[in-house]
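The chain below stands alone, shown as structure tokens; this is the form predicted alone.
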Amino acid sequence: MATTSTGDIEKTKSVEVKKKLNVLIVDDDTVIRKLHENIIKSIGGISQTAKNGEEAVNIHRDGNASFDLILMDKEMPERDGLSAIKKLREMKVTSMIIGVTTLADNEEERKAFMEAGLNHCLAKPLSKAKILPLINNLMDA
């Protein structure tokens, strides 16, 4: 509650305070960073964005950035999802990772990225709807 006073008279009114979500978004395809970019923005969150899973590892070496969610795709060039993944839980970074890839259909491959160190494994492309009861999950936590 906030109290404002104007002269005599005290009014008192409730201030909700809701806490911005802070999405890394990591891929190396420009066009699917910008669609989770733009997704993220459409629920008022805010992202920042990585094209390759060892920029987000030196993202969070450089000690300068915390995150609610990273989203992760699985094959990137100079280090993959599955690799960067470990190292992020290494460094005992605890955000929601969701993996984001085209393979969430084949189990072997699922069942790989989720023992990495994943949070929950999504199917490109990825849409609001999918995403939203997870971010909604993680928000209320």
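We call the rigid core whatever largest set of C-alpha positions still superposes within 1.5 Å between the two forms. Remember, predicted model here, so these are calculated numbers, not experimental data. Numbering follows the first chain given and starts at 1. Compared with the form predicted in complex with the partner chain:
Superposition on the rigid core between these two forms places the CA atom of Gly63 2 Å or more away from its counterpart.
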The other form holds:
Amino acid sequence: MATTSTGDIEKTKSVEVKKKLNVLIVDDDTVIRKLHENIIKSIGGISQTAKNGEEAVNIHRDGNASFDLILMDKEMPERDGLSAIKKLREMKVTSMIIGVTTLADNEEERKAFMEAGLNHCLAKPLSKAKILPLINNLMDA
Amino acid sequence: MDAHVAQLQMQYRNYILSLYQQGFLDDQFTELKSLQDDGSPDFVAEVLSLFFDDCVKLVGNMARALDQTGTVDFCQVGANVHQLKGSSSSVGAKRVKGLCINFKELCEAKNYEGCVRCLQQVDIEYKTLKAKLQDMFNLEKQIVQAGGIVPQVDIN
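For comparison with the form predicted alone, provide the form predicted in complex with the partner chain.
Entire complex below, previous chain first.
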């Protein structure tokens, strides 16, 4: 802290470059991709989208992708969420992965989805209130 | 405050409340509205446009799948219903979502007549919702054109 000639304390502003949350949104539905994009934007994050699990895996193939968080739908054509998560974990992707599904209330389905390599599972529809606590924990870690 | 603007705002509030009370919309629509801001001023209109495009596509797919002269592929119908259920619940389209829940059960039971009836109801319901929301946007436009601000409506 610097003091002025009059003795007032001049508060120094600490300039902090806060890293923007970088999210990959994986869902075959355009409405849900748009909704999730805006939720992430509303909490100051940036996002990229993939229409299915295969696209999500391909984004990671060159090894340069670096997402803090992946929001993964379960039922998708070409490669479903379960298969995509298993593949991403085999590829040593360490991003937090949140499964987003309408089947979240079915305990058996949820368990299989979690065991594929998820960090958390949330039921659709997503909202800021649902996702913010998980993201705050991620950013604090 | 200009009396005309105040009247339009009151009309708008009452109209929105009626959409919730009559079961057209649920809390998820409130969530959509909360995501609209200066940075995304047309967010609600954009999402709804995508949703209604989805409805046209998925209802068409279901109609074609049910119109087979041979064996109906109820799994295919069910997959389209599942998708419509997901997108309708994401925009707060409560009645459409409710119909999709019934529709899914009818597909699982391979109830052909039930599926055909349910598809007709889905078709009517999404078109009704589309017309109602268009009226909502028209009211918003009238308020802005009259120099007012579109009010936030507390549905609780």
